[in-house]
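What follows is one chain in structure tokens, specifically the form predicted on its own.
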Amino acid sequence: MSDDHRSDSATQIYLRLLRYMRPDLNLLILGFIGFMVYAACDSAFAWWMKELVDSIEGGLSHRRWELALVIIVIFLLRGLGGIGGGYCTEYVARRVINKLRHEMFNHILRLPCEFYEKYSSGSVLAKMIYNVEQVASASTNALRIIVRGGLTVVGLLIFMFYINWQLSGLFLIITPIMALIIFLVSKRFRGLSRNIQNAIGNVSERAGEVLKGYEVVKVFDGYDHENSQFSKVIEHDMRQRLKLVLMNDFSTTLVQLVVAIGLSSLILIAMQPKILLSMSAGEFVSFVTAAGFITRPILQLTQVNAIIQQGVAAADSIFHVMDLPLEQDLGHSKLENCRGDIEFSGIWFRYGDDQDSSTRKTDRKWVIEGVNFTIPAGSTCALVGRSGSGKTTLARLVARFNDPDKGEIRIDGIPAPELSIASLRQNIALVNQNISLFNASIAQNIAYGAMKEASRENIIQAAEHAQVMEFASHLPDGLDTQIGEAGITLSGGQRQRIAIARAFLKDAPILILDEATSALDNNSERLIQEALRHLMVNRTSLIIAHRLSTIENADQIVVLDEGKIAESGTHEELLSLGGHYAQMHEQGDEVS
């Protein structure tokens, strides 16, 4: 899933990212204090070296206990400061990760259906799992290195200036050179990081498709093909990572070389007789010790740029999703005491996304063209037609999974956009051909979402109506049996019966059945059809059926052909017309 071009600067993205740490600012400050203690101890050690050498040179043996105790205290405080600072910043990092994941997950749930049609689940999951971890590195781990390393450098520089300010000035000369190197590679780091995140999304997407379609892979011997495709995406990922490593190592080596030259120059100058005479032995040793210590945090600070750029690229990718507009819900009216009148007035619709420059919606073929019909409250309307005629699309428009490009759908006389989406969907029960079950018990899948507080009695009653108890009673834990991811432990017919039980439990005035019995055998279908007839009493029912025999008693049958209404009427009326419906009926019970 590649992201659309974004113009946000790295600074804007990083500042936005830092806002997620604001609620934990006190804890972050506490962590920084720990790092201050840690950094101060490095300077204290350099001072201790001065005192040790001067004491040895001056024959001050009575200070041995004092110096021995001080070095223990220095390293104890250094350890405690490092532990405290590390824990506090890691705690904040985990909090940032949780906030980002929760906010992103909550946002994705409320995005319009076009998002799910455009992006693969694998690429979205890669953002939520991998990219968010990268963001944590940029938000807190990088800050930890900057604060701890920066304070250490500052502390050691202050000490070095205290010992000899002329020599210490050499380190200030190399600072602009290091800054220039970091600036030159920053943009390249960010670009490579974005490529890596896209590559990870491709790996996740490819693996997810194979895991879901493993049966097809096995039966059609797709091993070699899938191995070849997977090799391509992981090879691409590896190449991008190696480029990033090479760039990071190259820039680090340059900085190391600059630091080494600076340190070399420092030693050459410091060891001149004139300079040596201006310092005591202890001062000279402590100065060289501090100069040696300062190189490590400087190198860490130069390497943190790669971490920040990876995090910024990851944050940019995440914010791209989080900035997508939510499902439009401008309606304020509520469907109270819904009767279930549904009116389609001049409906035109085609799939696509005008934001996607690669495929403009206006270039797409109309799926629904000028459809007009009404489903009176409490009646049953069946939609029939060949595959691709627009049956499922019309049903999706009723639930506002999509909105028509032209025309209007009215529920109880109220235009659908004027109704709040929550109020509209509270009055709709849906059973579609792609059954959605979750890794939970049968009972939890029946009493899903807003129905989770349903009584056990009502759950059992819904299960009995949908013939779920016919197989659940033979399971070890009955309705409390765990069914695995997407109900993998159940047959297709059993999964559909659970979905039908869910619709029974909701007891909504509008019922949409999109080939709800397609996975049932003949015996089970007869039982379910009887139950559905009971469920549809006094409800507005919109049925998409794959068997014409199941909709012969519908109050109205609408025949669609290439998005248009070819004819409509009752079963008998349509047969007498001798048109599309009669031809389908003569060709066999099932509609292809």
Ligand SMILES: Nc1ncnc2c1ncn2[C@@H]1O[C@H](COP(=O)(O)OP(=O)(O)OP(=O)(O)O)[C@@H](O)[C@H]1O
The other form holds:
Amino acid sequence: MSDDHRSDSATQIYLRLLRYMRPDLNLLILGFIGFMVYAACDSAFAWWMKELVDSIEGGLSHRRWELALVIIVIFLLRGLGGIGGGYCTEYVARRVINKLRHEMFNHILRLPCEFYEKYSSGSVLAKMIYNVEQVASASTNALRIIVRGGLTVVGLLIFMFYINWQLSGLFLIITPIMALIIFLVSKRFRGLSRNIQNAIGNVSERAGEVLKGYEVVKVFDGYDHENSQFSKVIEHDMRQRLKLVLMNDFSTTLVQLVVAIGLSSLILIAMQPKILLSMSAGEFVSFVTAAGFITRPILQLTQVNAIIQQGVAAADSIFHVMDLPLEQDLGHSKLENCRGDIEFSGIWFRYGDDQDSSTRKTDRKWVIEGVNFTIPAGSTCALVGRSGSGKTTLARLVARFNDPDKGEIRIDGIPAPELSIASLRQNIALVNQNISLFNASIAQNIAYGAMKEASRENIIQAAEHAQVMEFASHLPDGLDTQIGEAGITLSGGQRQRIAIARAFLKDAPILILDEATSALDNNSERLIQEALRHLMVNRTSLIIAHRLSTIENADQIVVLDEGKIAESGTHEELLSLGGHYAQMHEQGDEVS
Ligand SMILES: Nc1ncnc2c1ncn2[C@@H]1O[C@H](COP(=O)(O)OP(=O)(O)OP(=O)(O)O)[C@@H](O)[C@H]1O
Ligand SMILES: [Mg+2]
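Next block, the form predicted in complex with this ligand, ref. the form predicted on its own:
Below is the whole assembly, all chains and molecules, this chain first.
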């Protein structure tokens, strides 16, 4: 997804990330101690070199046991410190990842519907998987390099100053030059990392779409098209990555060169006769050893910038999603003993989003234009009209998936925005036009969400009414049969029946059926209609159907045409009116 970023500064983002680590501060300190031991051992090794060379020069052979033992202890401690520090920081980072993933998941679940309409699932998945992982590597690797490398550098510097402070001071002159180089490439890194994350999002978006639409690809021979689309996105990804590697290596080489120049000037100066005389051979060797040792962590410290910038860019895009405003629920009224009176009063609605210029609302066409009608509590209202006339949109407004731009929907006389969304939705049972099932058993799909404690009897009863039993009883595990991702192992009509059973089980005062029986054969549909008639007694129902025969008995039929109400009345009234409905009726049962 291409993010329209409000760029926070890198420090702000990093501080926000660090806040996630605060609860594990103890572990971090433990890790810090581990790294401190590790760093101290590097300086100890330089000291050991000095002792060794001095002992050899002085012919102190009795020290051999001591020196041999000490080197083992130094490396043992170094190893233990490294392992302890590494594990502790990794543990903290993994906890941060889990917290980030969980928070992001929970946030995404509660975002308003516009989010799901705007972003592809592939790009959101890429954020949850790839970007979060990058944050992990930023926090652990960067922390390890900074703490372990930083401490090593400090330790060795102290040692070097102790041996010869004038020479060490000289060595330090090169530091600002390195800092300047790092500063200059820093900004570019972040931009490149963001490009890479977007590229990864595009890759998973393309792949995800093809996996879902494989049948179309096969039958319409979409192989070449999909392949060329896919190569475009992966090549873009590759170019961005190569740029990053080049940038990284180039800046590292530059820094290395500066260090080498520093070392060579050091040797030139240190090996002048005057200075050579003032130092013992051991001191000289250990000084050069320390100076050589110090270059590696310094180099790592220069690369840490790239890692941090990657992490910051990733965290930025994650925080971008986590900062999207949640579905607004400002209403405090609750629907107690909802009767189900629904009133549409001067409703205007169009899709789009005011924040995003590409989908700006004001550029869009009205989908619902000035709709007024009432569904009295306990009655059945059918919504008919041509495809695209706005039926689904109107039904979605009732469940507040979207809110009208003008006008008001009132439930039991209470304006919808004053109702708590949770309370409103508790009173609505809905069967979508696009059925959503989950990879679980039939029974779990029927007793979904808040209904998961439903008794087995009630589930079976709902399943019987919705004709689910008719096919479930032939399955090996009956209602406990697993149905695969999105119910892939079931036929379209079977999926619809499970969704209807879910609505039956919810037993809510308001029932919305959007083309709920469109995929069923006449016989199953008749049986379900029969069951529905029982269910609809004392319930407010909004039924959307193309097959007019299924809605003839409705108390009220509303005919929508391009977002406006063309006519409304009972079946007989509309027939005698001789308008849209009569025409649709004449053209046959099916309208589209
Ligand atoms: N998420 C969306 N974003 C933008 N426009 C949309 C969106 N969903 C629907 N529309 C548009 O709104 C109009 C009404 O769509 P709607 O789904 O309400 O029609 P419908 O009457 O239910 O049609 P059908 O009988 O085919 O289901 C259509 O022109 C459609 O293109
Ligand atoms: Mg529809």
